[in-house]
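Only one chain is shown below, in structure tokens, and it's the form predicted on its own.
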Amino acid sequence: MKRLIFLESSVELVPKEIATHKSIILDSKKRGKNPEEIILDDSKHHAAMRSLANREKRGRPDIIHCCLLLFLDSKASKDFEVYIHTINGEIIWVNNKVRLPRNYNRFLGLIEDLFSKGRIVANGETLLEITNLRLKDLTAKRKVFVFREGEKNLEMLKKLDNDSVVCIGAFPHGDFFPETINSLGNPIFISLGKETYTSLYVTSRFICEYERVRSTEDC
């Protein structure tokens, strides 16, 4: 089956460092816990982010939430595995017939709950779940195609099969990290063009050229 992966995806607990900040210790007393089992969400703790490093790159769960919501309600989501890389390198595996929660608050709530718990489960079946995979062990022996700024070639879309992997980054500001790069083998770049889209944008125009390729192929 082919696989989906956001890459480096802003969502992360707030980390150590921080977690004494005022704004933090504020908005963890609201939620009702601890300040590191709560998301790092820039809207809240801008303040506090400052001195992180790759700070721009960090505290957007949103992006990865918007994301999912695009693909999952799609009839692309059918022929994939979904697969969340964060920016910390977890691998979250997504079950691709959940039903995620539209408001943006609740999803967090679940999220956070994820790396509570490390698996979410309903009616005995698992939704979301961390698991001990590393992002090379998604990739191994596979074709890597991933969504980059560059040349267009929508066309090599076209070569997916049953053993590829496509990678979307799912992050605010700048370019992937060189060890993601490395750990994904010799992927196929594929561009949109050479401007700087959002990964929502990007979503949705792979979810297109994607069905439109696969309703050709059926005809």
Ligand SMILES: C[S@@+](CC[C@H](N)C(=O)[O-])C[C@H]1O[C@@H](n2cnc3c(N)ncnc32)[C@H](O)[C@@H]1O
Given for the second form:
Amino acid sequence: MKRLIFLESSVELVPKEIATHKSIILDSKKRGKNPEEIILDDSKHHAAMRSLANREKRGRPDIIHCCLLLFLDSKASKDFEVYIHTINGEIIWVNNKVRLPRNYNRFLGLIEDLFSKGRIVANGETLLEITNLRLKDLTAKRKVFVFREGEKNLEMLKKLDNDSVVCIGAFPHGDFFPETINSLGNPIFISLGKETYTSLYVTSRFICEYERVRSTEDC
Ligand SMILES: C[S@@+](CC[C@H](N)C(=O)[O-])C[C@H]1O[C@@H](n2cnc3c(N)ncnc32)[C@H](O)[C@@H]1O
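So that was the form predicted on its own. Now I'd like the form predicted together with this ligand, please.
First the chain shown before, then all remaining chains and molecules of the complex.
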């Protein structure tokens, strides 16, 4: 089965080094959780995040929330195993039949539960799971396509086959870490052009392009 990986997704628990910051304590008290049990969120923890390394790529779980909602709603999702690769390198498996909460705060609660329990099960079915896999394990011996700014070449998607892996960055600013790209072997870069687009827009263009090519093949 094909795979879709959202790379370096901007989702993580509040890191230790800022867990005692005023804005984090305030938010965690409001939520009735310990500071290190809540998801880092730039819209609430902006002041605390100033000192963090790679700050521009962190604290934006809304990006993966929107991209997952969009992709899991699509017909294309039936053809893909879906994974979240987090900014800290964890690999989360997402059941492609899962109905995620559309409400952002409920989504945050679900992901916090996932980080504390390692797995979310509902009605006997696993919905989300933190795996022991590394990026390398998901991409080894497969054709890997990575969405990235560059010369427009969407037609490369025609080369997608059942063993392919498609990757889209799910962080707000900056480029992929070199170690992420290295883990992907020899990827083919797919581009919508030199301009930078949001992860949500890129996900929507990928879905459209994939469904367009597939429906031509079906005819
Ligand atoms: C918001 S961008 C990442 C940050 C962006 N590089 C910047 O510096 O603002 C999110 C992701 O969308 C994809 N992307 C953005 N623009 C693209 C383009 N023109 N063509 C293909 N993919 C693109 C890449 O996977 C990228 O990691």
